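The chain below stands alone and is given as structure tokens, in the form predicted alone.
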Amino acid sequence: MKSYSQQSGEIGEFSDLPFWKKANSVDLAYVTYGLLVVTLVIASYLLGAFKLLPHDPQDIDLELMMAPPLTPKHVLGTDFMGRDMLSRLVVGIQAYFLPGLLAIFIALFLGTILGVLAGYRGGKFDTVITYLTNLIDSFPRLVLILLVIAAFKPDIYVIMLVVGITNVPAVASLVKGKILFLKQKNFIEADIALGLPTGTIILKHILWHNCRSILIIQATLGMAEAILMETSLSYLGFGVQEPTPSWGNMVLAGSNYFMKGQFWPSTAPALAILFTILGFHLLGDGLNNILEGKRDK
């Protein structure tokens, strides 16, 4: 059943259905996985940070070193020093999760304003603003960070803070993007027209009602970014350090015995990065298709 309403001077169709019933069964599925991954990821973390743990991830058992998995109190079974590789799964999203959500509110919260300053306000505000985002994509991401580690050796919230400025073109380039579309449909100007203020413009009728969407797409996507980068950097001997349990420093320290037929300190934490970085993303794309209407039934 399909029923009409008039909008901020527009007449939108729009359907009684609620939209996970009128999505595809594919980004439904996408959908669910992502906030499966989601909810294992938030339980983890609350998990490590409690201490609500099977076994000390800095306990080290010298009997039990690289113990295969299934072997009795080490589902997992155990790395080169004998510490539980479940425990240090556990506790290794901490070193990505705070950080993480900052590099996601620094590119959506700068992102979102220049979009709103170039896009809303036009003119000298969008030259300035697209000169300045080009300036920020000009630079390759990977190594803009290696230069800042190399100068300063910050700890990992200075590197995402990096990161998040690099992605606020992205989100800056969406905004803007949307509000001219909106302005070729009359709709700021009829907003305008009925002497509505500029914050509650900005903030209910731009951002709430036609950007959320957007923004909630490039927070997933941007937190699998952030997974990807701080794995990556720790592999490389850049992230985090050794005792403190990382995905990426822990797939480096299992690498060694990878040859020897001993897979799984190395295979557990890359399988961990895979799937979490494929649910964020899928995620994220599920949303993009059915919040966006992007794909067709």
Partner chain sequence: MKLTAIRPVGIVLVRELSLTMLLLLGVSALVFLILYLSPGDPFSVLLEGQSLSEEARSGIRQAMGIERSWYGQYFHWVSGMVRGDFGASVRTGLPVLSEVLRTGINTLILTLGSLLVTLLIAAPIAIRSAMRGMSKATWSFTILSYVISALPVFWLGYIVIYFFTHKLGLFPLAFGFATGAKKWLYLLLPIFVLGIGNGTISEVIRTLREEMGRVMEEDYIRTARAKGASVWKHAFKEGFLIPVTEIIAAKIPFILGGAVIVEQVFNWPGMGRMAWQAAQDRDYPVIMGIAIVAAVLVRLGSLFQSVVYVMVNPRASKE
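Show the form predicted together with the partner chain, please, because up to now only the form predicted alone has appeared in this conversation.
Chain only, nothing else included.
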């Protein structure tokens, strides 16, 4: 059952509604949830950075191991060494937050430059960039990262640099596609014919007016990817090492107890991963639908 209704009985100019009013309610729900997660992540990051935690995440309390959630003083319980779960989860954000931002920055920055070169200049640039894109896409990401790990034993920032680089092709092709679309509509050509400086056309008309929403969307999806990558690597034992908490190594550490029926130590960080990644995904897709009008029909 679908319903449609006119906003008022008055006959007059029906002017365009602001974008949040014409958005699908589902998309709004997506974005609301996503923004909630983003706020939580940023707040937790700051709390962790300033050490505003209920407990020291390294504090071992052998009296109180494997406490279930809602234990007094430990809202989310404790792990197998009696460390406060909530504090560890909050501190775990440190493991991916700044590195993730780095990955996003690299992807957006390089991706935009390459996308503009390929789309706006075309020709040889396009050929070379397409080749590089194909080259990077030929590696399964995790394999490439394992290769880098084997070579350098790097820290998480270098790994995120690689994650960022592997995301460059996606951003570049989106920007390129948008530019080709605008070109096809003769929009860029009209600007050239008017005599606008190339810088204005690219920075203002193309990037600022027409690409900012796809870049924001890519940034949110990039964060989801960074979290996934960090947790996966920590799980594999290559990321953040114990005792410093990261969601990935918390799941790994808890896994030994999982098979014995003690679910909580690995389930809590897993749920944190689940709800956070879900938030970034929904935010990205919701914004895509609202800002790019993907669901308007």
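Numbering follows the first chain given and starts at 1. Please read all numbers here as calculations on a predicted model, not as lab measurements. Basically, rigid core = biggest C-alpha set you can superpose within 1.5 Å across the two forms.
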- Met259: Cα shift of 2 Å or greater between the two forms (core-aligned): yes
